[in-house]
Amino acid sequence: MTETVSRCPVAHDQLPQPAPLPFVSEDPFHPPQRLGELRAEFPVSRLLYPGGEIGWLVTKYADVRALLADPVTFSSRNRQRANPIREMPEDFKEQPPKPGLFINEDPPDHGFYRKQLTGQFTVKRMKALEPRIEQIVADQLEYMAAKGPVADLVADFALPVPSLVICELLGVDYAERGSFQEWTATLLNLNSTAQQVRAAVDELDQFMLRLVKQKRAEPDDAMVSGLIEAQDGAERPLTDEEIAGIAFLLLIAGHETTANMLGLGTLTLLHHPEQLARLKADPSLVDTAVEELLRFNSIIRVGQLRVTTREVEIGGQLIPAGSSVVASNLAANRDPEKFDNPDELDITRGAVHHIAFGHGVHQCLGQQLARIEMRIGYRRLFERFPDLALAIPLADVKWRTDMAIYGLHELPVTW
């Protein structure tokens, strides 16, 4: 049963009128002001979806964490039926989850798929990748230096580093990156039409199925071949479509999120020079700096989408069965009841209980890999370019306000 902070319930007629999700911020380094107002006054409020459906928005840290810890009551299986920031076509709402795409599954199916990967993402295995990640980072920094003294940090560093890592992990030819990055961008672009999204999904599906068939014919030591090999003698072996679905998810999640954190985190540090100076003076602070940047930026700004399987009370509000619910990790990570002075960046904070990677059974499987890439990336970047600076005025920075994952389209820097 979901347990949240006990509060006096607010009658539905006393709640604010349902309104769209606050998404675009007045200050690009901070959440929308309205999100904070709702967290303080109406932590569970009604949400107006683009298609007219009325759902719910949960903004307080304790409630968001409790919600994400209860996959029985708050289901992920039908979460794609409504999107709080773009209208979903009717045929999308009725589609069953893609085989292997376990982000859209509930227990026990979710656990079955995730178990296939637990051996691939152990802390020990991720640590073993560090020398290779160090080399990838060093190579990209030298590439930047050769182009300099001005370069686009996103195109020349933040995007290539995690893309190279995930390609090597899965066994994808890095030369294919242009195609899958284009398809991924279409899926994440809030202005993409339903036809464009369908086409991108189809292209990625076919790309992954070709990859699985290729690895069956010519196995290597990468993850997709490992998944195929693990099916020998399995009581319930994965189909090619399921393996392709797993790889589909890992490819998108493995480069988009980390790339945007590398770019946005760098700009955040440049915008807070006193914090950057502390990190340069004591590089051992990089671990806590990464956690604080994850909390402070919370790039999954739409939140975690769920559907209630029964009538449930959360944060003093009774939510009917079958309701769409958005758990705002962006609002939760700035909750003053959890974090002191949450709107201040403090790289010594040690914000280990942030929920930038989610919480519960759906917590990000690749979070340790992402942390390693960020620790190495930030440390080596400022070692190689200690005088790194913006090459354009801050007002001219192109923010990803049109994308489902927040970050920067470009970041021109100089040294």
Second form
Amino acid sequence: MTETVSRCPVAHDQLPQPAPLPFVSEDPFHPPQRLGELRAEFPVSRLLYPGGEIGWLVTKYADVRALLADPVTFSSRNRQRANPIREMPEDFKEQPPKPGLFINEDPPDHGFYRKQLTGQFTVKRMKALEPRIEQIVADQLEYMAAKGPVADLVADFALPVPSLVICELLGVDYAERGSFQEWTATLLNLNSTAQQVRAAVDELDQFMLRLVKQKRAEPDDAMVSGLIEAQDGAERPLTDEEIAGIAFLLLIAGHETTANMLGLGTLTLLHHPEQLARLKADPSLVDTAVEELLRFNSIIRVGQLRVTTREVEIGGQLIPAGSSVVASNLAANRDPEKFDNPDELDITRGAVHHIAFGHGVHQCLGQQLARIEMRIGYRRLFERFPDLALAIPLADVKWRTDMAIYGLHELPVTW
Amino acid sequence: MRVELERDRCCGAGMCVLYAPEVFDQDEEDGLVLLKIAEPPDSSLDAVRTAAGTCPNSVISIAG
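Moving on from the form predicted alone, please list the structure of the form predicted together with its partner chain.
After this comes the whole thing, all chains and molecules, with the earlier chain placed first.
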């Protein structure tokens, strides 16, 4: 027995049988109970993928953080090879990474792409957008007020706000939202067939390439034009396909995630009236409330997918080279070793160390924008509608248990 | 307190500027971390600790 193996707390043959990723919760505000049991008893456990592959599930905060901090050992390049929820066809697994889609790249290529954008997403630049985001939020709240009560908070507020913001930032015509929102929904729907996913990706690719060609012909002040312009005289200029890949990632990541946080975060506050009352009494709590809602809801519920490039020990377990690994942000953000009473929502807890945006070099590029959208969004929503309430029984709420990004399909509200 | 950076490992997430803007800044071109004060006052210690602890690539260290 090697030194490494002797440190294993549980020999592989004493681990529970490989099991599918616990995904559907008994209580929709909380992670599946099994995820918590695994974190407590077998924090690195064997995961059975739909295609029959056996990989690993990592659930403890310290282990998830350590894993995500090591992108060389835990590669993102072939991370879609084994999806814990839906089986991918063989030819899909073997596709080369889409150019510019740097979420699927490793260092140093990942850093090459990311550095083209980090100057565009600084805290200062995002802060400079605050007046415009205030205006977008105010307009959307007036739209809701004129329409209701009742209104659908998702369709009338949570989705339009970040969609408008990211469209303006990138230079995408918001009138095209019907198309890109539908393709994104197909892409994220866990029940979509591989053919449907492929068709949606093709549509989005073509949409983004058309956008790049259009900005080449008629530049504007927005980010896609800025990226094109920045390639003049660059040592290694980006191709149109790469710029389109970057825009694809920013558009999807920029509207779906924040939209779901605005919708689910609102319901979470309505479901915890004592916490909501504190926020209404002291709106300056919104900054820490946003961090707590991010931690509590952890909407990327599938987790972060990685593939090991070498044999590696994590949490005392030895994982072979070439293994598929799921790092569960959801389980990590509810780890009692990191957060006291992790299953309680406490908007004053100062949950700054949550990893809802991930960790390591892949940590969300747009997180400072998302924070500002949420801070302004929640604050103005409850100022405009202090008596906001769910317009349907809680049991009738349509949760996004069928989507790669958690949240609500709709949220009928009254005031 | 002395703040040290491994700037070549910075991935421009901006956590340091979010939590300790008096000590850290980001380059306007590439978004990577800049140190405004190498030896910040003790009153900044909590903020710098938060910045170091939330940095996604553990680029910031505190000495002394």
